[in-house]
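Next up: a single chain in structure tokens, the form predicted on its own.
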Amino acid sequence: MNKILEVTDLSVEFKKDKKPFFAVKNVSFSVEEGETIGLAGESGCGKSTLSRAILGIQKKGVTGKINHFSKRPMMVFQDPEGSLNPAKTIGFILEEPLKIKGGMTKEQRKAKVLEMLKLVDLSEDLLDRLPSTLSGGQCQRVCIAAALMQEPKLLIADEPVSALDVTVQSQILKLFEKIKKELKLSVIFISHDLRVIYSLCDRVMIMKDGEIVEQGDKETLYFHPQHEYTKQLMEAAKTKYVKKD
């Protein structure tokens, strides 16, 4: 497999009460083509700061190396309704990334929008509607379609199902499975829910106080964790980490 992303000794330093502290500290990992990596840890541990640094949104205080071996990744955020411009129609929102990219006729852009709607299981009649008229699940599907419009090879999903009810969560997770297979997409899936990560991811990284304290394939990490913090997370999630029969 080919590498999509390589992060080496990445740190992000902020100042709090005029004193420096590391929101991310000496993080190293890589993502392979078609691989889904779960990033887990409690709120405030540095997961979102790490993702912003990878995307290039966070630049101040960043040291280390971030090597992209494909187009820069796109992001799906936690709050689907808040991520969409409330004054614009779904059709405008989905077509806008293609206008920014350029090189396509109006007819080609429309065809691409319809292709993406089909991919995320939304109907064409939503194009003239505003985000406020859609359900949370529909809004998240629109966000996913918009993120995929420029055909990135890596998608970073930051708590993309936490704002949705359990039934809709399941539907969105199945959608992630579908798109990553059809598009051979790599995904960094950020969540505090270890059960969600287990269902979707190939490998898992556990983050605490800005550091990756443990990482590995999900079976090894879930059933044979080595770090005490990982064991505590498993217990809190009521996930068995003892050896399977």
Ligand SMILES: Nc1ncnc2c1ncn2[C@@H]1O[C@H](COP(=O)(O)OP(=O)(O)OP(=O)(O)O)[C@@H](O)[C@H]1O
Second form
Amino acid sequence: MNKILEVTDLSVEFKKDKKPFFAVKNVSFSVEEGETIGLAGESGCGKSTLSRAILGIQKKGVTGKINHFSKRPMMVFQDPEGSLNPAKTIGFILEEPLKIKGGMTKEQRKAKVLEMLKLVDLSEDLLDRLPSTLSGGQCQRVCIAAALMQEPKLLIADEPVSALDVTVQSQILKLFEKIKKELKLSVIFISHDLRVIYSLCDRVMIMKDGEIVEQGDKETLYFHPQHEYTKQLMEAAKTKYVKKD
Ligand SMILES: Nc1ncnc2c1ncn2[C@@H]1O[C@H](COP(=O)(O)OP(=O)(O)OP(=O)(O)O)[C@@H](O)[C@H]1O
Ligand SMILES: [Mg+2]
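Having seen the form predicted on its own, could you give me the form predicted together with this ligand?
Below: every chain and molecule of the assembly, starting with the one above.
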């Protein structure tokens, strides 16, 4: 298998109360072509900081090695509407990356936008509308389509379904299943919801206080966790909806 990403000994240092503080500590992992890797851990453990460092959005305080073996890795965020320019129509938003890339005629760009809309199951009627007139789920489909416009091989999805209600969540998760299969995409899928991660991912990493405490294939990690923290998370996930009399 081909590697898409290799991260070695990555740390990100911030200052907290004027003291150095590591939001990410000595993280190493790699992602293979077509693989979906889940990143789970409680709020503030460093998931978003790690993904921003991988994409080069966070540069300050970053040490270690990040090797990308693909061009244009893209990111999808938690707040779909907030990630879209409120003043531009969906058609404009989807076409823009193609204009920037260049080398396509207007007709070719239009065809590509329609192809992408179809892939994310959105209707053409949305092209003339503004983000504020779309539902959260529709906005997230637009964000996914916009990211895919650049034909990335690696997509980092940072809590892409957390802001959506449960039915819409499962529709968007189905969409992730579909695009990762059809496009042979590698995905780093970030969520604090272990059930969501289980449904989508091949491998899983558990993060705590900036460190990856355990990583492995999903079945092993879920059913034979080694690290005390992973065990706690799995127990908590199991008991979440058990009725107490
Ligand atoms: N630019 C920054 N400057 C200083 N500290 C930061 C900065 N960005 C993040 N942090 C801190 O780094 C830690 C990790 O934050 P991060 O946003 O990566 O967590 P997270 O795992 O994504 O949390 P959540 O699940 O809530 O999204 C937190 O303590 C946060 O306050
Ligand atoms: Mg985050």
